[in-house]
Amino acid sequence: MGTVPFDEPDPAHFEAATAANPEQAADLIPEDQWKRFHWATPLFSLWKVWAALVAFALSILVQALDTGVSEILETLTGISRTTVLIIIAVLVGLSLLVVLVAWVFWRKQRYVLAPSGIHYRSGIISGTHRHVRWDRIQSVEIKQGIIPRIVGLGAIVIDSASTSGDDLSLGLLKMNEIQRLRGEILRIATAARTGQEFQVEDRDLPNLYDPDDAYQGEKPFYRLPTKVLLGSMLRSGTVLGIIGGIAIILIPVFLFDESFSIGIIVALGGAVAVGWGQFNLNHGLQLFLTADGIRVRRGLTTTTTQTIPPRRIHAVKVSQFLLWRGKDWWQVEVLVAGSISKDSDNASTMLMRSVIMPVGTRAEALDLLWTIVPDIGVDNLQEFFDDALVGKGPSAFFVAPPRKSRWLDPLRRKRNGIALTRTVAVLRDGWASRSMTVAFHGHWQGLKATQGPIQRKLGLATCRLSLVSGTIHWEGKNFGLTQVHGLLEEERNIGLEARARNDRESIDQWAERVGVS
C-alpha cells in the first residue's frame, strides 16, 4: 500500500486550476499515474460487430421467408465454393479490422484518480476528457457481460450529479482493480462530501479473482428467489398486458384460420422479450450491508453490482400491484440524486437504478426501509405502516382530502392521505396499486402549490415536494385549499430545521447501526 505522489508544484496553482478547468487540473497529474485499461478490452468490441451482422443476416432472412423456402434453399445451393470463400475472408479481414481499430482507440483511453477527482481521456482524431468531482459521485456500479464474468473482467460505473448528466464507465478491467477502485472511490467521495481530508491510495492486492464481488465483512440482507420472481412477474400488469396482447394476435389465428405472418412473429417476439427483459434484469438479486452502503447484485446475462450510500437516498417508495395483495408481496423503489436524469436512460436502466427489491414480503420491505429511515418519527409503529400501507381516509397520523375531491378522484381519494411526521413527510396513494412515498425533509428542492380550473371551481388544489429527477414523485392531489397551504407551511418550517441540523446519518454511523461497522 503507498500513496500516490502526485507532483504537485504549486498546491495554490493546483487548486485555481481544478476550479478553473478540470482538463488544466488534468495536465497537472504526471504521465506515469495515468492508467490503460486490460488489454483484452479490444477483443470484446468484436462480438458486437459480429451481433449486427447475425441481426442483419436474420432480417433478411425474416424478409426472404415471404418468398417462400424453396426459393431460400435454391439461392443457398446456387452459391459457389468460390463465393463462399471470399464471404469468409470478407468477413476474418472485417474482424481483424474492428480489432485493429479498437485496440488503437484502447491505446488512447486512459483514467487516474486524482486529488481533483476522476479523470478519462479517450480519442484519436477529436479527443474527449471526462471529470468527476469526488463530491458529485452518487453511487458506484459494477457491471459484467456473460462472457468478461467468465474471464474474471468488468467495468465500473460511476453514477455522479453532474451537469451533463452522464455516467463514467472504467473498463474492461479485472475484477480485483475495480473492487479495489470501488472502495477507494467510495472512501473518497464520503470524505469529499463531509469535508473531510483525504488522499489517494494506490494498493496492491493479490490477483483473486472472486465471481461474487463481494465486500469484507459486508452482511447479507435479502435474497430474491427465482419461483417470487416469475410468480410476481405473472401476477403484474406488464406480463398480464403481454398475455393479453398474444391471445389478441392468435385469436384470430385459431378462430379463423389465419395462418401466422410475419408481424405476428414480430409481435410475438417482442412480447417473449418484454418478459424476458425483467426476468434477466432481476435474476438472482441479492441485497447486502457494506461500510459503504446497500450492495445490489443482480442479472442474469449481465450482472450489476450496484454500491448506493444512504445519504444519497432522498426517498423511498413502497408500493403492491393489484394482483400481488393475496401474497402481501411489496415492491421498494428508491430516489437517488443524478441516477436517473439522462433521456438516453432506457428502462432497463431505470429500473435498475431505483427498484433495489423487486418483490418481497412486507416485512422484508419495512426490514430495507429500516435501514434507509431509521426513525419514521411516530411511536406506534405497527398502526402507522398499517395505515400508510392499507389504510383509508382520515387517520391519527393522516389528513385525508375532503369529500368533495371525489368528483375529480373517485377511485382514489379515500386511500389519498399525507402524513408530516418529525423526521419524514409520507405520502400515501393509490387504488388498484396502492403506495407509500416516504421523503426526507429538507431534502426537497422546492415547495408547490398548483390549482387547475376544476380545482379552483372545488377549492381544491395540489401539493408536492419537488424533489431530484428520478422515478419517485411526492405529490398529493385533490387536498382541500386551506390544507394545502397549511401543510406546506408546516413542512418548509420542519424542512429548513432538518436541514440546519443536518439530520442525516453519516455512513459511519449508519454501518455501525445496521451492524457493518
The other form holds:
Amino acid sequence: MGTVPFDEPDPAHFEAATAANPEQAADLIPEDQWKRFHWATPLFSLWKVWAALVAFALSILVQALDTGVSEILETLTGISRTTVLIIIAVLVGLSLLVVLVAWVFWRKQRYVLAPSGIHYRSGIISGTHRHVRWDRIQSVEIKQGIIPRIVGLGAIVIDSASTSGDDLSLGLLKMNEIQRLRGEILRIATAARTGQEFQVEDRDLPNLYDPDDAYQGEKPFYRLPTKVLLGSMLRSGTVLGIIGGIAIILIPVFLFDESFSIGIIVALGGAVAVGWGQFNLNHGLQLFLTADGIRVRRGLTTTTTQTIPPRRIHAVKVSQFLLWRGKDWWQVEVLVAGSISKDSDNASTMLMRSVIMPVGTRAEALDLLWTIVPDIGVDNLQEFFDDALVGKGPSAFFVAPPRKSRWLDPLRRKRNGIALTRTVAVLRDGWASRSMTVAFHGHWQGLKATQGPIQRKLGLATCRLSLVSGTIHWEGKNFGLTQVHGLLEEERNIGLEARARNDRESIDQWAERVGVS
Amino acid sequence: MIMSPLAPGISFVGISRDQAKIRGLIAVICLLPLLALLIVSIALWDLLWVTIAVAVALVIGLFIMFVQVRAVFYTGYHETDEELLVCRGILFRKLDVVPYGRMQEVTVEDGPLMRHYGLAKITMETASSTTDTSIPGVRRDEADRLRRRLTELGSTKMEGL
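Got the form predicted alone; could you also share the form predicted together with its partner chain?
Below, the chain from earlier opens the complete complex, with every other chain and molecule after it.
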C-alpha cells in the first residue's frame, strides 16, 4: 500500500469533510484501503459465551449446595448417557452458532488510518461508522488476553477526548502490526496536535514478533515487586474493609454455632473477586520511559500496555493510605483527558488504570513525578516535598486555611494547604490518607469559587481548579475569603501566562531530558 | 452592575430582570395546587396534621421562590480579554472563571416563557464536568452576540486540552 498525501492541516477542510460529516470523509477513502482484523477475532468472542455458561452452572451449583450435597449426588447419578450427549451437542451447536455470527460480524469490521483520522466500520443490519480525529487522540493502549498473548495477538485501544461513548478498540491484530500501528498513531496524533504536516504511511513491516512488546531504546524505569503489591493491598482500606466484613459474618457462625449460609459464600466470593481484580490488574507492573512517553505494562491474565505522552497529563496525585505510613509507601495517579469514560460499568477498572504506580517508596514516587513535572517551581525541593507530603499548617510554601475553618473541617484543616508556584498549583490535603495534587497552570478548564451559608458566616470560601473529567480533583475547601480572592487572582494571571507560553515541554524535549531520545 | 463578594473589584453585567418574573411565574404555577390543597384541607378536613404539613410545604416553597427570584439580581457575567466570569447565587454563592480557549461548546436555548420575554439561556461546556457554566435570562440578541463572541474567541485562542 502506498502513502496518502496530506496537504495541510486546514481547519476548514477538517470541518467540512470530517467533523460535520464522517460518512463523507469515509467516502473519500478508497475501498481497498479498509483493513480487516485478524481472522481469529471471532474465535475469541466465544469465550464470553463460555464464561456465561460457566457462571450459570456455578450459580446452579451454589443453589444446590444450599439444599444439600447428598441431593446433588443423587441427581448426578440419575443423569443418563443420552442426557450428557444432548448437553454436549447443545454446547457445540451453540459454540458453532456464536462463531458463525461472530464471523459474519468480523467480515463487516474494517478500519483505516486516513488523513482525517482513524475510521472504524462495523455492523450488519445497521452500519456503525466511528471516526476519531487525529488531534483528539489522548492515549493509545495495547490490550492482550491470556490466550491472545500466547498466540501473539492483541487489540489496540484508542482514547479520544470525548467523554461520551467507549474507547475505540481495534483488534484482534498481530502484535507486530499493533506495534507499528501504535507508533504511527502516536506520531501522527502528535503532529496533528502541533499543526505540523504529516503523512499517513501504510506499509507492511518485516515480521518481528516480540512477546514483551518492547520499544527501541526504551529505558526500564520501575518494576513493582509482587511482595510489595501484596503488602500494599493488605494494608489498604479495601482489603481491611473486606476482612472486617467477613469477620462480622463469621463471628456469629463460630460463637453461636450457626450453620454456614449462602450469604457468607457470596460475600467471600465477592471479596476474593475484588482482591483478585486488583492483584490481576497490577501484577508485574513495569514502567518504561520511551520516546513516545511513559509506557505502563501490567496484568497477569490480561496484559495491558499503555503509553502516556507526558504532555497529555493534566495533573498528578501522590497519595498515601493510613497504614502505608510505616513503610513510607506512596501511590501515583495521573489525570489524562478522556481516559475516564462516563460509562460507569468499567469505572473501577478505569480508576485503577489511572494509577500508574500503585505503590512505591517516596523516592520512587517522586522520581516518577519528576519525569512528568520537570520543574516544580521552587528551589528547595527536599523541604517542599516534605512539607507537601507530610507537613501541616502554614509554611514557607503553603497557604493554610484560618483557624475558624475547624468548625467545618475539624480533621483535615491542619493538612489543607495550597501552594501556587511558577509552574504548578499544588494542593496538600487529607488527614488519614495524605495526598498532594499537582496541577499544571496551563491545563485547567476553569476556576471556581463557592461559598455556602455557613461559610459566609465564618468568612470562608472554597476554591477549585476545574480539571478535565477524571479521578483527580483539585479543591481547596474552607479557606479564608480574602485568601481565596488572592489565590484566584494569582491563578488567573499565572494561568493566562502559562496558556500563552505553552508551558509544557515537547515530546522531543521530554525524551531528551529523561534520556531516551 | 452587580458585585460579588467572591470577586471584589469586578462589576458584573446583570441578567434581565424579566428572568425574575419568569421564575416567579413558574413558582406560582407550581405552588398554586399546594395553596388549593391548603384551602381544601382547612375547609373540609378536620385533620390538623395534614393542614400543618401542607402549610409547612407551602412556606418552604415560598422561601425557595423568594431565594430563586432574588438570585436573579445577583446573577451576572463579566467579559475580560481572556476569560468569562459568571457569578450566581445568594445562599450558595458561586463564581466561575472560564478561559475562552477552553470552551468546547456554547449553546443558546429558550423555552416558551423565555421566548415571550425575549430571553435565552447560554450554556458553556468545557472538557471538565465541573465547569459547565450557564447564564440564564440574557436578552436574545445579547445571547447571540455572546455566543458568537465566545465561539469566535474560543477558536482564535484555540488551546484544546
